[in-house]
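Single chain ahead, written as structure tokens, the form predicted alone.
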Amino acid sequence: MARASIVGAGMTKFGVHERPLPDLFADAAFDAFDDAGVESPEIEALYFGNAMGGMTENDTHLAPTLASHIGCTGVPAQRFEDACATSATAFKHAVEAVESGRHDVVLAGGVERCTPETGLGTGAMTKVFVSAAHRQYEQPAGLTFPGVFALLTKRHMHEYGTTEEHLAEVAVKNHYNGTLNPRAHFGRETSVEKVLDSPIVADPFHLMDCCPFSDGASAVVVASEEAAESFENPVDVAGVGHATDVVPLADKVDLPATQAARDAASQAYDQAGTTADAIDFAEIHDCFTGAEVMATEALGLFEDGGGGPAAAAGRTALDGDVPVNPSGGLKAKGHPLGATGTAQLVELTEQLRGEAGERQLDDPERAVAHNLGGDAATTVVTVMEARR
């Protein structure tokens, strides 16, 4: 049985934006709407994600602000932040109003500006990036998030053997399924040597294994299981499981293990009845690609160490057994934090429905979304099924 249905999906391209917020996310809410044949008087309730606006620019109290603009005055609006998670958050949320019965149609979403058309240039964007960083242990010693993936990586590194080169591999697969999708921030090949041959940021990190600061919006229209039977294309969501890990980074058990991952999947895989070896691709929370190899593993896709192998092997890419990141990831789609989420949320949509054109994957049945927040220590994993 499902939890709750989407019926709709929408976002913007991701890359660099002049318009602000309102727009910006007005801009996919009217696509979502329309994918669903709603209007904006049908929205019962707004569960929004924007992680920075308050810093970045000065912008505050953004959920009602928004249903303002989007024609949903009056409904309940919520704004959630939960650093890179924050939109994954917001869509567990609505998943649950509807579930619960307290509504039958929802938007979720999120939008964020992290570029230069902020006013803020890289050293001022990562200070406020840094702030989700424990702030007593990690931010004064400079600790970025670059710096905290990649001890994350160099420890994975330490105990499997993974290489330099696997981890190119990784930003070369999501660069070239970047150019089929033209939504992406990036929609230009990559090769082993050119990411290799790249400035290092965080070692092992070279600069191509690192996510762009973006810009963009996503929002998905979801409903109740029963709610959805009234809609044309509905797909399901049989699965959402919500997981934190201990901060800060010095005190975690395990640190290539990514617990919060593990219980959230493990959450998400009993909802909806079914196991890692049932999902046909996943769309996976890449900020570096360090970190797709340990998610991928920390999913239950591949065993423990096994991740870097399988993506030089080709078995991520979108002829593999487990495409991982079709439309591109973090990597090369971009990576506005507040629409991230449930912008891997419209691709799982996309995909399992047969719509995602040149990227579209053999008839996929059953995908997993993977977003996190901080240090990793936040993490909501989805599974969602084609409706047959």
Contents of the next structure:
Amino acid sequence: MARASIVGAGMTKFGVHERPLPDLFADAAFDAFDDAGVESPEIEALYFGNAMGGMTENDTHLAPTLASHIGCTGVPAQRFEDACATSATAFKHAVEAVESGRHDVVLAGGVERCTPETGLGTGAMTKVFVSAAHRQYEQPAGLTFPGVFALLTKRHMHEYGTTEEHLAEVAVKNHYNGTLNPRAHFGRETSVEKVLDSPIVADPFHLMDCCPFSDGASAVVVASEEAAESFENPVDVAGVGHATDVVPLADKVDLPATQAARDAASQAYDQAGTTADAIDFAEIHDCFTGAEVMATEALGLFEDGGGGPAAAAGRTALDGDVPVNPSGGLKAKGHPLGATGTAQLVELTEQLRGEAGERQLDDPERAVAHNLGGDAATTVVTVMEARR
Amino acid sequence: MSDDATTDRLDYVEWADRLRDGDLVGQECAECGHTTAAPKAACARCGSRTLATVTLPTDGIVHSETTVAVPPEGFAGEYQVAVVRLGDAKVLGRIDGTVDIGDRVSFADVLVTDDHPAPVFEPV
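Counterpart to the form predicted alone, namely the form predicted together with its partner chain:
In what comes next, the whole complex appears, and the chain from above leads the way.
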């Protein structure tokens, strides 16, 4: 039995957008409405994500503003903020709302603008991003978000022998996949040499190991399993796991384990009555290449320490045995924080329907999305299944 | 009653004051024994509020490290930060010098940014 179904999915191209948050979100919401065949008055609630708008654009209390902008005035509307896992946690609450019988059809989604072209410069945005690290115990040392994931990844490299070349292979794969996704921020291929020749941001990460600052929006129409029967093309949500790990980073028991992902995956697989072996592909939160390697292990797709060699062997490529980030991932598709979680679900929906165009995988039946926030202290893992 | 609990508990203000004075302290949980260099209102492992203030060792081992080449606004790069294991606790700090994972370091100084202190370690 499904917990809920996605009956409509939409997103903007990720990249640079001059349009302000309400118009940008409306583009994704209406894309999802049109895909589902619903009009604004049919939406019973809005579960909305935006992580940093208060700091980047002096824009808060966005949920009723956006509900008004898309013709959903008056419905319960709420904003979620869980750093980069913002819209996945919004989605989790949407699923619970339709599962409980409180609502039948709701909208979950997010929007964010992070590019220097439309907002802050690199130094200022680096400071905004590190607001998700501990204010008292981490920020004063001058930590950055690339630095957070560098600390996790270097410990992984130390314990398992993961190499910079393994990491670069993740970037190369995701850039290739991005060339097949018309909504990706980056549409150009790269090479291991180009990644390793790019400037260091926080070692071991070169610039090309890091996802870009992006603008964009995404949204999904979520229906109860019963209400979904009246829609043309539902895709089932079989499980949603959500776990947190201790903050700050130094207090985590095992840095490269990313324990919240293991806990969330275990919950999601149990709800879905499935295991990692039965997953056909994954959308993974590759904010940095090392994050993808650690996540493939935390989700059980590869054994601990096997994530880097698996990427280098092509096992996570579109034609591999466990494709990871067919969309191009955060690395190539882009990472507008509050839009990333539901954008992963847009990719799952389209792939499981067989509507992913040039990057379409071979008839996948079951997929997993992994969206993390902060120093991996928040992780939401969603299992979706095609309706046959 | 609650005033006593608040007074007894090592909070951030006291931790920061003592760090500025060159004294690196933490908490040890009376229930589960977890030791942290980042004081909290209750134990992050077991939830107990019975936490003793402890002086942390000043010598430790580098658990992980990175060199930040693109700093946030307010900092000038590049510089190395590390997670340092001090006895049973781990702490994030700045490195004065260059270290690798497994190297021995010693608490040497305090970096204060925006009135917030961070410990600085140097290779032994």
